[in-house]
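First comes one chain, alone, set out as structure tokens in the form predicted on its own.
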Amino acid sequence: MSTHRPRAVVVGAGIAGLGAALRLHQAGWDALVVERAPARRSGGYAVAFAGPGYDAAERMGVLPELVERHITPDRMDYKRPDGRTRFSVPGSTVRALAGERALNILRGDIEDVLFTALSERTSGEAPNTVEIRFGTTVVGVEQDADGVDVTLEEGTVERADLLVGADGLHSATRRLVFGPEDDLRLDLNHMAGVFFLDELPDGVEPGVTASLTDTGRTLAIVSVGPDRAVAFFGYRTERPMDELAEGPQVALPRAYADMAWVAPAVLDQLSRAESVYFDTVSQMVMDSWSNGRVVLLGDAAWCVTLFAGYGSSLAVAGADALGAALERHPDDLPTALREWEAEIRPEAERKQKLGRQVKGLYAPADPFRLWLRDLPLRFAAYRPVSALLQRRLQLTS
């Protein structure tokens, strides 16, 4: 009987690559994961957290502590340009307009719980079957029969079994294995910026999430718990890779340079801003996920986008299922890879499809369909009508 222990390199130490290297290690793989990154990253924004993420993270043993990280508002108020509320929804209407079994929760706080797993189920252990590499990241690949070399910028070849690229939007893998990156990715023609606030703007409340959006763009002041704040911006571009290599230093102020509400005040803070996220929202479209030992996972193989939600659910998800299709593959790497992406696909292409169907409603173009956005929004706003979806929806969920 062998007693060959299989390995992975795992690129990326975000929510699919944590994800992943728990996985496998609880399949009885080893695993070094790599980050370009020089330290662990915090905060981002906050996702919705449900379907089959959820009963993933429960099956892989984090759900406790992810349950812990969850934050909702007391309240969502919908802003004018000078200040006034154009309408509010309860917190609890919130709340049941999201279920049960779901959360809402900080990126950044998804990856620390993994990461913390990590740590809890390697330590002690000698040597640690998982390692964590920061500061590096991979810039070649050969595969053979037998495994995947995968050269790291600093130098060194690591053989494993099976490469994992979960290196996000901009994977170096995905190009490196796919191909360039201009030639799978579908813009959706916006970019998002996010970043913690030092301090909370005039005019919104400690708790509150409140928002403006106007002709093509949205700025939101999103509550995530006691005393923490991240601002938001969503807005229209015909020329995303041009805004991107600009940085958000210079598109933010001009692509809100007009906006009344709070925008002066945030914008101030974002040069003392420790990390901003920046980037385009767009999806990767591709015919196959893996090639030979070479898999994808996460943004860097489907990318749903922020329109659709449940990007790190389906990461999650995804890292779940891939552990699943080893265990029940142990040597037979190309079946274990087919029925993970059988498995996997159609949930995350109808994602991507619905994430191209309401792009629209999170800087709508013309003050129309700001309205058409906002009415399911105004009638859960009136209490009548909020007592009865709480109640109808904790009968139901």
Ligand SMILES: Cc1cc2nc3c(=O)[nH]c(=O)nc-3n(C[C@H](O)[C@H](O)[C@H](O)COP(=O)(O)OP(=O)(O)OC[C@H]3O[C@@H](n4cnc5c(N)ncnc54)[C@H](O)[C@@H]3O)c2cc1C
The other form holds:
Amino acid sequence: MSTHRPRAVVVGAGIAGLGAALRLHQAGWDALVVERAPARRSGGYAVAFAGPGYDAAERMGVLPELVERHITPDRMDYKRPDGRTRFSVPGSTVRALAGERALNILRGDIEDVLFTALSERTSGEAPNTVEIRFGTTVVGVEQDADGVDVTLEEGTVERADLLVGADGLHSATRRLVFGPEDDLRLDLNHMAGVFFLDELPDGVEPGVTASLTDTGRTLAIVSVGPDRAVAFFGYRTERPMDELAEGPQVALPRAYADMAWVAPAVLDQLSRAESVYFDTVSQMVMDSWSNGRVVLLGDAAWCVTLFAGYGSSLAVAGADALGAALERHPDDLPTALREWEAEIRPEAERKQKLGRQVKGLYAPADPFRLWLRDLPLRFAAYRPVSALLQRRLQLTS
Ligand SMILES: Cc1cc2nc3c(=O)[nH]c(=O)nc-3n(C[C@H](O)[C@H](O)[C@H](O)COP(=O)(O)OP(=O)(O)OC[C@H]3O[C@@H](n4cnc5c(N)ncnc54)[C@H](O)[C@@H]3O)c2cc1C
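Show the form predicted in complex with the ligand, please, the one above being the form predicted on its own.
All chains and molecules follow, beginning with the one already shown.
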């Protein structure tokens, strides 16, 4: 039995990166997490958290803290451009659709829970076995038979047994080790934009999620607590990377210029928003998620997209499965990574397929499709319809 304590460098302190650091620590690894942002991000958008990620969170011991952050809408209102409600789905139906082992939670709150768990479990350890370094990134990766050298932006070189690229859709780790993003990214021709509102627009009640979809675009206002609300924009485009380059302050006002309802008031808050999430809706298509001592995790590896509504869950499930595989094969990294990928890939590909299938539902291209989309939602309270929706959206397996 070797006395060497294995060490990982994890790039990215999102759900995948923090989940990996926590699970690797539980498996007896040291970890250095490097995060490009200068400090922890907060908030973000509300995500549905269920399935294998829910089970993994339970195994990792963080489920009670996640359950505490659960938020559920009192009602979902589907609006007309003039602000009148076309129809509503009661909160009880939304909860019944999601099922029992499912949470609705802010992305930032999942990160918060993982970060707190990491801090609590490593406090008092000397030397600290998990370090998180903000404001830096990876700029070089070199592997040999015994380890991987990770060069960070400031010039330091970190030696490790494993490099985990958990740096999201536009992963630098992936680019350095697996090649250019453009060769691996499948754009679903939509953009998503999200930011926190400093005030609820007139006509949107606290506790309610209200949305307006017209041809090719959706605006939703998601009330996520007594004084917190999120604006969500999702729209079709044939030129996603151009929109990304232009940025949210240019692209969103243009895409929603002629939308009525609360769109003008929400766009007015955009310019003073503290931070805006704005990205293409894209999947990663890769034959393998590891190369020697480098493994990709979460959106960096698969990115099932918001259309599948499962990325957070897969990120936590992937982190847990990675730790478990490393525990099973402490001295055989290739076997551990092979088994890990064989376990996660079928579910990730199933959800990627779902993402491609349901993409037309988010911002239907024509009024007929919009009517079709809304039809089952109007009747969602009836058991046969909710059972059908659960199957179609893979809310049950
Ligand atoms: C609008 C929207 C709604 C969604 N809804 C759901 C849902 O309902 N259910 C669900 O399960 N999932 C949902 N998702 C998906 C989910 O949010 C993601 O799949 C999940 O957060 C991925 O986590 P990640 O850690 O892999 O990536 P990210 O969250 O992108 O985290 C990557 C981290 O790496 C950092 N980073 C990036 N580049 C570098 C670099 N070069 N060096 C160092 N650090 C770097 C970033 O700052 C970030 O902290 C949704 C996504 C969106 C956009």
